[in-house]
Every structure is written in C-alpha cells, then in structure tokens.
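Next comes just one chain, in structure tokens: the form predicted alone.
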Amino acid sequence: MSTSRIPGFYKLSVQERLSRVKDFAHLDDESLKNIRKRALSVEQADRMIENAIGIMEIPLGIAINFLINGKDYLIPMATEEPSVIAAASNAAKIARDKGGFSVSTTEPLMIGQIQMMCETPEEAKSAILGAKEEILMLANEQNPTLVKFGGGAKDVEVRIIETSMGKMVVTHLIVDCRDAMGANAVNTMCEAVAPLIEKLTSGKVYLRILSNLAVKRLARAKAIFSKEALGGEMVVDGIIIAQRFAESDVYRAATHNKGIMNGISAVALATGNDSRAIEASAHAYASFSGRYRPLTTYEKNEDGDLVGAIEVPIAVGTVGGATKVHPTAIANMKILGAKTASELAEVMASAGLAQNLAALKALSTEGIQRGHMSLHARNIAAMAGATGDAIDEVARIMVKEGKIRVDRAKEVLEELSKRG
C-alpha cells in the first residue's frame, strides 16, 4: 500500500488500522510493540525529567489522505481532543481533488540572543558588528559536527532596545541548525561568545539563550479546496467571512489559531518535538505586525474554489531530544517517513492548514458542535459507566436528544439495562 487515501479507515478495528499502517510504513515488530503498548518505562522517564513518578498517556491516532508535494503521508497525531484527527483527514481528502498540499520551508535558522547593558550602546553595536567574523568563528568552534553538515553560526545582528531600565544591546547569533531543533547548540554558542562581547564593549552580559520566535525558520503550505467538495459557493463564502472575522477581531483570531495548533501540536507531540516552543513561536508570530492575526489566509480563485494558505514558524528536529529517545516517537517518525526537519515542518504546516479548514467549514455549515460532540458523547457515556456496545448506544441517544451530559448518560444507561 503506497497511498494515504484509505476509505473507511475509521470503521476498522484498532488492530486492522495498525496493520494498514504497518504495510504503508514497513514497520518492524519492535515499532509495532512501541505503538500498541506502553513503550516508555518509568526508568526511562526518570532519565528524561526530574522528580518522575510515572507516565501520563494520551491517545495516538493517524490522520489519513494527506498528499504533500505529490507524496502520500500517514500522519501520527497525539491528542486528547475528539474530532481533530477526523477533521484533518477530511480536509486532506478534499485537498487531494486539486493536487493536495504544496509546501516549502526557509532555511532552518534559529536566533540566539545575548543581552547586554553598557554605557555606550551605539559604540557597542559597532564594535560587535566589526568583530562579526571573530564571533562566528568562536561560536562554530563549539559544534564542529554541526558545521561539518553545513550548519553552524552564519550571521550576527545587533539591536538596541528601549526598556524601563534604559537601553539594552541585544546581539542575535543566527545559527543554521540543520535537522536539529537547535536549542542546545544555540545556547552553547551564545554562552561561548558572551565573554568576547563583554570584552569588545566593556559591558555586562546577562541572558544568553535561544529565542523561540523562529521568524527565520518558516514553513508554508497551500491547497485548493473545490467548492463542490466543500458543499457549494455558500460554504466557500462562509469560510472567507470567518477568515475576515479572525483578521479583524483578536478574540476570534485566538480561537482560529488554536484550531491550527490542534493539528500542528498533535504532530509535534507524536514525534517527540517541543510543542510548547512551537506554540509560543506561532502565537508570537501572529502578533509580529503589532496586531494579533490569523496564521492562515483564504481567498476565492476564478473558478470559485477556495485557496487556503498558512505561514508559520516551526522549529523542529529529526535528530536529538525525545525524537531519538522516546520509543513511540521513534516509531511515529518511521510511519511519517520525514527525513529532514524541513520536511517534518512542512507536514506540520499542512496538518495545521487542514485542521483549520475543517473547523471553518464546520462553523460555516452545521456548527462545530455536531461533529465534535458526537465524539465527545462517547467519552461522556464511558464516564457514566457504559461499556462495550452500550457506549455507542448511549452516545447515539444523547446526540439525538442534544443532551450530552453525564447525568443524562446515566439515565439512558439505566433505561437500557431495564430493557435487558
């Protein structure tokens, strides 16, 4: 099987789904075991974090139908929220009709910040820029392996910012991190060049750390969604109206972007990447113009189809960190098949655009609750004590009534038990 288009995937049993994924990704038995059962031991967890006491598990699913730059992907997504994976899969199916997602990324450049205070900021700025080559050489001495693979410190920028304590001189060390997220490498470089910057300026360096606002590490995705597949011209217009609402209202824009991150963060978590860093960067980037705005855009083309696009900073790695430590993350990367950090970022951007499109489509037609709550109802039924087939029956009755509450689930469960 070489296609991510799998009709009826949701109807299969968990074991049948896993079998299809195994065939697609050519998974070995060890990878299957690490997906099916708890793969991370308490002992491993104790090495990953401090004060470990156990392991918190969340559901892992597969988003299907994704065609990205002509390549099929099954996308692992780790999330506790109902409807996210189904919605992204449905949007990806619609996008396939017009060729799927077209994606690109900029170079994997991260920014390290060296914060300094001194008496003569302008002179300090000139001194730092004048010693650019010396600073870059010192930074690159800290990570010859990264330099060997074409990465390393590439540039130096200097900003003078006004603060309540006076002017601060902030040196930006621009580092090509290749297939690493880059935090450790960048932080090490910043710490190494800090004494040199103090020597050059007679100032005092304070913070020396990576910035999570990855404005130089952007991922872009674009797709055409046919008006027929969306449900007609009125749906297309409704989505565009929803987009304009988000562009004009920060309250709506926050929820709009949260939906995007439902997709992106779920892939980040599944692959062992830093979802908090990605979310911080995305929301800061949404405010980069001075006003918080949506990360996506939607327009209508001459055929009346909807053209959606996303641009978002995504700093991820395929080497280092939990990506190479957590057994399930390793298995998920095998399923995804992304060979580079840039490819992984492109997949994430596509998932974010797909999830956002699906949410706007639902909001513009039936409302978000219908699909979301039908899945949520199963959780409520289980909370009320339902098991087996009774979960689906209790959920069905609650959805039909529009009363999805634990107390109602208990009543329905009791009525079903009386019927025998």
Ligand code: MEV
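Numbering follows the first chain given and starts at 1. Quick caveat, the model's predicted, so the values are computed rather than measured. Under this definition, the rigid core comprises the largest set of C-alpha atoms superposing within 1.5 Å between the forms. Compared with the form predicted in complex with the ligand:
- With the core held fixed between the two forms, residue 358 has its Cα displaced by under 2 Å.
- Taking 2 Å as the criterion, residue 27 does not count as shifted between the two forms: its C-alpha moves by less than this amount when the rigid core is aligned.
- Put the two forms on the same core and the Cα of residue 16 is off by less than 2 Å between the two forms.
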Given for the second form:
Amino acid sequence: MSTSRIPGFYKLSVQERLSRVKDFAHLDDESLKNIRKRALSVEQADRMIENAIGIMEIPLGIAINFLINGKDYLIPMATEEPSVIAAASNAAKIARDKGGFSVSTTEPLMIGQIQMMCETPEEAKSAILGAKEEILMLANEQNPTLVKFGGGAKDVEVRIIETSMGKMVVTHLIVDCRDAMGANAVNTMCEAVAPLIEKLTSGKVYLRILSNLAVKRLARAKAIFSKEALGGEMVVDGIIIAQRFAESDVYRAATHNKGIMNGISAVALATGNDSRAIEASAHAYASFSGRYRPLTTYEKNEDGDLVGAIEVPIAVGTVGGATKVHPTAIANMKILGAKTASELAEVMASAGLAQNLAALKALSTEGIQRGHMSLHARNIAAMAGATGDAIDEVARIMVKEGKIRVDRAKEVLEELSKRG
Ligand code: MEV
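Complement to the form predicted alone: the form predicted in complex with the ligand:
Zooming out: every chain and molecule, the one shown earlier first.
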C-alpha cells in the first residue's frame, strides 16, 4: 500500500509532486490534466451559477502524512492562505508516530424544518406526531433512489418555540442522506409534506427548508501527539493553556475555531462541497451548549502526551452538486480515495484537528509569524521580479534581515544579478 509519508515533498517541483500524487492514487491522464490546468470551462461555469463572467482560481495543494483509521491519505486542499497545508502536514506527521487519527461518524442524518403557526400549538404537535408514518411515507415518495440506497426520511420531531410573534410549531423531518449532502433532497421533502401538515393542524406553513445545524451528522477524530515530537513537556502544557483560554473566552474561541475551519473548508472547497454550510454548522454547533466553545479538546495522558479530539458536524456529499460536475473536484476525490460521504467527513475532521494542533503548537511557542513570513517573502520576491531559485534566495535574505518589502526585494535581486 502507498504511504502518505513523503519526506521532502515540499522541496519537489510542482511537476514532481503531481507525479508522486499520481503514483499514490493511480490517477488517470484526464484527472492529471484537470488538476494541472484550468479544468472548468466557462460554459460549465455558466450552467453552475447565474450571470457568470469567468472563473476565479484558488491554489490547490496536498497535505501529506495523514494516517486515518490505519489508512494513508493524501488530502487535497484548496486555499488562498499560506502555511495552512504545511501546518496540517506537520501535525499529521506528529500524530502518525502514535498511530494517526482514530475517526468515526454518526449516521448521515440531516434535519429539514417546516415552520407553522396555528391557534392550538399543543394539539397541532400531537396531530403531527400521530401522523408520523403518513408524513414519512409522503416524504419518501419524493426520493425513491435515496430510499433504495438505505436513506430517506426516518423520523419526525416537533418543537414548539416561543417567538416575539407568539408560539410557532416547528416540525423536524429527519432524513438519512447517505452519500449526498442532502439539501435538495430534504428541501423537496419538506415542501412535499407541508400541505399535509397544514391539513392535519389547520395551521399555516411558512418556511420549508433544511437546517444547516447538522447536529445529527457528526464527525469525530482523535489523535495522540507525543510530547517528544511536540518539542517537550512545556509545549504540551502550552497547548493545554491555549485550550483553556479558548474554553473560557469567546474572542479566542472564534479564532481557535477559525483555524480548525482553515483545514475543513479547504478540503470542502477542493472536493466541490458547500463550505458555507459546513462553516455555519460548525459555528452554530460550537455554541449549542448556550456558550460558544472550541470544537476541539486537549488533555494530557498518563505518559505526558497530548490527546486531541474534535467533534464537528460535517454535511458533505460524494454524489450530487459540484462534487460530480467540477472536473478538479472529481480528480481531487480520486486522490483522496474516500468512498463515502462519511469517510470524507472523517478525513475533514482529521484535517481540522491537525490544523488546530499545529496552530496551537506554533502560537504557544515561537508564534505563527515566522512561518507565515517566509512564505509571504517568497510572494514579495516574485512580485519584485524574481524567478526560479532567485525567489528562495531573495526571500531567505529578506527574512534574515527582517525586511520583507518589494523595494528591498528589488535591491536584493539587483545585488544577486550583479554577483552573477
Ligand atoms: C489563522 O488563519 C488561524 C489561526 O489564527 C488559528 C489560531 O489562532 O488558532 C492561526
């Protein structure tokens, strides 16, 4: 079996990296082409969205070293932010020493909401719950394919909520979406059962829409990060102190969770999934207890190693939507080799945990700016006109001097060219 542990991957040329990825994932020529060159045509873009005028490109990279439930993964990540992919790869390398990430998911259950107002909310609730089987049957008639694959509407729950306009009766349709993200399937079912709910209650239905708070579709990942690989006991303690900060302070928790989403959203984007749905879900879940909290936890075990864990709702699909339309997303799914939406969610949870561990490690030791700056310096060097090896040399000199500016990059470039 191929390994995702590829020492020196970052030092290879783009072409060499792609060739390693090709060997790992047995990629066909079509997929290679769709990764290397712009794959989405303007015509396709015009069919995907309205008022299309072109295509906006984002860098695509590969996070290495991930061992998840004993399986090696190369993880495609689409992001405009430097350091994200290096950070995830470094944390995955540390986790690997102790067996990598252990992951699991709940069933892929989504919630559809049907909002209703009526004179007698309690009676309406009983009537809806009394007609559960009829509601489920009507919902499932909308999507025989999903039912055939073992999914479909599975349950009905009713909540009565207090609002500034009085009580509202909110019916939740619980739908097993299998390998689909499920927004379309759930919305169609909600719209189909709404007239029945009105008939059962003499109420008036308003919204019929999926909830992006996917509390029944959770992904979990856990890993042990050894104190030796982290850099010692002080680093373990530093990460735990950072964790306690996030647990007690919403300002820090928001940033902590943003770092987690750097990993999760980059995989969502690379695989053509709805990153906004995942972000909304994660942040709402973070405040589900009534207080906004970090999505990860960290504890020290009896060996003094750090045990990190994440629990986060991840509603993704491997069928439907852009996942099966965008040629690069299709190729990225081949690299990832995730067979189901649950497996994809487990990989994403691992990427989120890795990202967070790397951020906390950097923040509680040297800070994140040094790592950021060397990448930033390479960009500045290129902006100043450096090409090839000169980019690294100009960047190295600027970082050493602590002067990362285009004017300085131009001077250094001139000095280098004089030296020949
Ligand atoms: C930057 O994109 C993400 C971090 O701010 C996350 C964190 O502070 O934990 C580094």
